[in-house]
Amino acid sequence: MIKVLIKNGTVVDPSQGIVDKIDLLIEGDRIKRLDYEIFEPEAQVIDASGLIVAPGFVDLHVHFRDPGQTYKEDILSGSKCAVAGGFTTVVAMPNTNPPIDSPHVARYVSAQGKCWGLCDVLPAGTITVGRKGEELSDFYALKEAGCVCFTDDGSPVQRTDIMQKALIFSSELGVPIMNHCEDDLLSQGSVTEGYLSALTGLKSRYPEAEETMIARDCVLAYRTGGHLHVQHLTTGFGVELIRFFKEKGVKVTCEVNPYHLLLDEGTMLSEGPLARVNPPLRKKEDVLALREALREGVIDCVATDHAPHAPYEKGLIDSSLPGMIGLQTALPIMLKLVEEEVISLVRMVDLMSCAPAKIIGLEVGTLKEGSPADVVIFDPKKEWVLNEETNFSKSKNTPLWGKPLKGKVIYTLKGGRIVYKENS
């Protein structure tokens, strides 16, 4: 049986409440021991001397476009992005070509994810029928197949009776039920409404459309019990509404994308299309609230809302495809939140692994004797840029693009086996 023995790095565990320079030995594809100064003979030795060894990350929002519009991503390129990134377990967003709204299409993301073998690819499936709204998928059938949760991410679910019985069944199958939660009839434009929408005469995604829908499906969550998770969270007042709706004893919780917590509307100034998704950047106010909700506790993990495309489809800003690649990026934004003391480490940790691993109930995002070896070690130091030589992605869509970013990935380990190593 393969033995890795990592030494001399710093573990940070939140799941155990670890921070400590400690060893870590991994037997076959669990964890075996954490102790100090372990010594093992017939081991394979990483000297992680000066880096953090943490649970690998989980990422709750990818998309992979894979199947139907590969030339964008697809799934091993996809797959290396996210251990380049310290990612060990993606969810496949549904918004495919056709869309995971089947078993046999669930079953394709997850063989495919299987037969490269970097990280697990866990799909998740339709709320509706081809992602249109008017009639449930076979929860059932799906979750059978593999599917972790329920989304039709990209095109929110307008119908409130919809919406009812998606969470009835959440709380029957114990899965959660993932909204991007805007309402369309207020969200036509590219930026969102104010300052940014005035000056440039371009249409507005309003903040009430995002607001007014979660609260919508939190009164919803609170009515059947179902399981509620808001997807990107953009706004002040967002966050204050999901507060409320927990205090309540509401089952919701609701993830943030790393570039709402690092960049303001004005970023489309500089940056034009390529600063483009939804919903939009938003107010440097907004962008502060969510980094105070994320060292309270309000939000509940980081998501990237990965979502490569092809130069072209970023041209205009009006007229260009939301959206941009996140997972070699998310940990330098997240160490910058950490080295301005908005949140600690084990904070970040926690935001990236134990906490979304939990909210779909994997028995990942910890170091635990007996669980899988999902490791991530990294340099929060080290300055690199993202470029050309060190992109893993099909697509290079990211205001980030060519900028230098702190805080580096050295080794990724999915189930003991080593899957990315720097310049390797």
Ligand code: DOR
Contents of the next structure:
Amino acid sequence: MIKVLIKNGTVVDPSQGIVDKIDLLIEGDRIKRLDYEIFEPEAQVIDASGLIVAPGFVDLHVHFRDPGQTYKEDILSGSKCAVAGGFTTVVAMPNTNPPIDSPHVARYVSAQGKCWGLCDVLPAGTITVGRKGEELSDFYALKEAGCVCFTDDGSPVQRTDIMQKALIFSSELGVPIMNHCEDDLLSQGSVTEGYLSALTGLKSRYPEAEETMIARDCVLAYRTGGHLHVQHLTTGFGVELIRFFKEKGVKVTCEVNPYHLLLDEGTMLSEGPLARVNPPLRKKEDVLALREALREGVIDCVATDHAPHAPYEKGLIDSSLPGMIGLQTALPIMLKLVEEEVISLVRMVDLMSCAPAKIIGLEVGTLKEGSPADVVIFDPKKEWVLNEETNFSKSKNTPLWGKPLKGKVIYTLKGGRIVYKENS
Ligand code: DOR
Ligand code: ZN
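Taking the form predicted alone as the starting point, write out the structure of the form predicted together with this ligand.
Below, the chain from earlier opens the complete complex, with every other chain and molecule after it.
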């Protein structure tokens, strides 16, 4: 069996409460041993001096556009991007063409992921047939075909009765229902309601579009016992609502997109369509509330919402498609929050590895002996720039393109194999 020995790094594994300079031995596809000064003459050695060794990151929210829009991204380019960002498991959103509303499309997505073999690409099934919001998908068949959750992401579920039924199935199947919470009637535009919409005259998206739907869905989760996962939370009052329902014992979890922790609505003025995303960048006070919620634990995990688009689809703010690529920028953004002492490094790893794995019930997100050898090794201080040379996505739509970033993945290992090595 192939052995890999990671020496001299600082192992950070929140699942075991470990932050220590220890070695890590991998045998085959599993973690074999964590200890001081491991000696194993047969092993391939990775010198991790000055580097952090952590469980591979897990992203509950990526758009790989495959099948259907592979000019923006496909499962190979998306997987390359994921491992370059330190992610060893990703959940692929079902707003593809055709959507992941049938078992054969779900099987296609996971088989493609396995075929390239860089990271696990786990399909999310749609909540409704064709993502039309009217008729529930066949959850049993989709789960059987490998779907790990259900969502109509990009098209919030507007009908209360549909969401109620979905959550009833969730409690029976033990699979989370994820919702992009935004009421359509209150989110017709491209920027957050307030100063910016008044200044520019652009149509807006109200924070209450998000908050009313969060409240509705939490009530439904309370009544049905289903597991609700709120996608890309953006407002301070949304945090308060989730806190309230968590305290009531409701099975609700939520994620935040790193960009919503870094940027506010003002970025639209300098970056225009590159800063357009749904839900939109909000106000400074919302960014601060999200940061506080990260620290406190009201926010469960970070998810990138990696949303590639072609340049011509990002033309003018009002007509541009929403979303930003995010798999390679997530780590530098999160490390900035560590540097600013918003969260600790341990909490960061928890938010990016352990917590998301737990939400969908995976055995990854840990370096416990015997678990899958999914490992990220990163340099928290290394400075770099996301540009033509370093980008693995087919798209370039991020306001951080060409800007200095700090914190870089040096190695990613999936099931004990090196699937990414910096500059190779
Ligand atoms: O900004 C977004 N882009 N938000 C979504 O929910 C969907 C996504 C996309 O598919 O591009
Ligand atoms: Zn999304």
